[in-house]
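Given next, in structure tokens, is a single chain: the form predicted on its own.
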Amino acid sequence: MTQLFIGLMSGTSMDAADAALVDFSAGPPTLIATHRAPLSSELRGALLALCAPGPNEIERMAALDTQLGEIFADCALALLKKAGVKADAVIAIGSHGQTVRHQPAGTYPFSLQIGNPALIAQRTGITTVADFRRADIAAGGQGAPLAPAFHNAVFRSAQRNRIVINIGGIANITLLPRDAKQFVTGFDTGPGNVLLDAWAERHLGKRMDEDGRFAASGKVNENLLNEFLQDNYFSLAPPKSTGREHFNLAWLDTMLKNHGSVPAQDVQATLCELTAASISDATRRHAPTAEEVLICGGGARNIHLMQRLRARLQPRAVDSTEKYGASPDWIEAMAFAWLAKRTLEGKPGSLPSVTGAGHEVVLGGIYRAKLTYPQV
């Protein structure tokens, strides 16, 4: 008997809503079908504007919350149609939503995701779990990263020390010791694609640097790279997490002021090296015995970035999670399907050794589409 869940995800890059249909009935989770719904330039611009303080924020946020709820619901329904699966065959949807602010270290810590889950539940007829980060923050944690718990469930090996690196807009690392008695740890290493995408959009008019060709055409400016790496975030001890609030074009423009006229392609090459260097530095300091590196997220498709990671992480084997039967593009969406399952089972979904929470917590709020309770 199948145990079908849907994971909905929109990441820091804000380029699309991703939906993954996952079967958890036996053994490792099986990816049944996927669907991606690109976000319009107009919507993406409105979301980016909401990530920084501005006028009329509450009304803009509330309207975008509903608009994204409609988009996520449409994405889930399109996924079901593509898979030929009826809504009543799916136990629940896990919707990450779209992060618009993440400030877990302030006087009043919070992380805010929008994408109306009540609307998703009503439109699809499927119980929806959302708002995954708040409970961990309430327990004293960062509320991020959350993917390491899923990485631990799927990729941990009893034979080798592994790390999983998820390179979305922000990159995060999961340290998976082969010794089952050792805790899993993990944290955000810094920018993944967020600065690469922003610089490519400014200079190429495209949302991303496809295959890393723009970066490959330039030369790394070592002085600029060293200044990037002096940012205080990189020297913070875990647990730690970050986001677009910190690493953005304003941050980059401030850094560039002291370096005269650097060719655009050299800036891109240096940003690519920043992602590779911050990941490799985190590996060297926190996972010196790691033997295997698994890459997932959009960064796994950046050929130049993968080359730089292999060069910096040698002699470790560096591969996409594709090698282990898991598409790198869909790991995060699968993770939120898994987190929804954990929530309905009343089981914790985050790892205090990763987030810094004082204890394990069940994550998310449950928005029921019907009065009947789904069976897990």
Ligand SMILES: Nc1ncnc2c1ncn2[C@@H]1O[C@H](COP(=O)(O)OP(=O)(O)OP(=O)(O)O)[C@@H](O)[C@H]1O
Second form
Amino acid sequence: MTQLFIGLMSGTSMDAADAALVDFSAGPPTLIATHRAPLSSELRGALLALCAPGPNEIERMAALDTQLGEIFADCALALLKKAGVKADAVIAIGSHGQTVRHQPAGTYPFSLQIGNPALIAQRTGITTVADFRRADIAAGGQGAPLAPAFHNAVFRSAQRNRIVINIGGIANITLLPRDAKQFVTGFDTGPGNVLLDAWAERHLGKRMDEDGRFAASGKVNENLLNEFLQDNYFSLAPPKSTGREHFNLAWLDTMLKNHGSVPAQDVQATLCELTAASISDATRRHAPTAEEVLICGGGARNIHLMQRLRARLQPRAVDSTEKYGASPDWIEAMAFAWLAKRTLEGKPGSLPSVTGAGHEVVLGGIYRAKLTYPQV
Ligand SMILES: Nc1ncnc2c1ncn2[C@@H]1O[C@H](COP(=O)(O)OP(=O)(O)OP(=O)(O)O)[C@@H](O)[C@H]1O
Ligand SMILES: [Mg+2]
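Return the form predicted together with this ligand of this protein as a structure block, the form predicted on its own having already been given.
Next comes the full complex, and the chain you just saw is listed first.
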């Protein structure tokens, strides 16, 4: 008997809605099918505008909540069609939603994801679990990162100390000690692709620096890199998490003001180095005994970034999770399928040793598609 779940993810990069159909019936989770629905430039622009304070936010947010709910539902339906699987065969969907604000350290801590889960449940006919971050924040945690619990379930080794680094818009690290008695820890290291994408968009008119070619064509400006690394976030002790509200083009423009005219390709090279340096600094400080480094997220596709990571993290083995049997592009979506399963089982989803929550909590809100409750 299969145990099918769907994970839906749209991360900080706002590049696409990702859908993964995962079977949890035996041993390690099996990825059955995937579907990616790129976000239109218009929608992406509207979402980006919502990430910073502006007029009429409630109305704009509510409309985008519905629009994204439809997009996520269509993405799940397209996935099922591709896989030749009926909705009835799927136990539940775990939908992360699109983060529009993440402020876990404010006076009134919150993290806000949109993409109406009630709509996803009604349109697909599949019970949908969403709003995964709130319970952890209510328990005193950051509500992020959430992927480490899944990394622990899939990539922990009894032979080697491993770290998993997910390079999405923001990059996060998971420390997996080989000693089963030791806690798993993890945190956001800082920008992953978010600044690389923004600078590539401004100077190349493209959404990303494909394979890191633009960065590879420039020279790292050491003064600028040092100024980037002076940012307070990098020296903060974990637990910590961050987002677009901190690392964005306005942040970069402020930094650039003190550095005359740095050629655009050198800025890109320096931003790429910032991602590699902040990850390697975090590794040196918090995971000095790590032997294997597993990279996932879109950043694993950036050839230049992977080279810079290998150079900075040597003599450790640095490889895409592909080498460990899991496509780097779908780990995050798979994680939310897994988190939905945890929720329906009444099991905790986040790790207090990662998020800083006072205790373990069952994550998410359940939006039922039917009158009967799905059985796990
Ligand atoms: N061939 C490539 N070359 C360079 N960069 C790439 C390539 N493919 C993907 N990327 C980068 O990966 C990003 C998308 O990665 P991903 O989907 O993992 O991030 P995300 O949506 O922000 O997820 P999250 O924040 O949840 O981890 C793109 O915006 C781009 O910067
Ligand atoms: Mg993405």
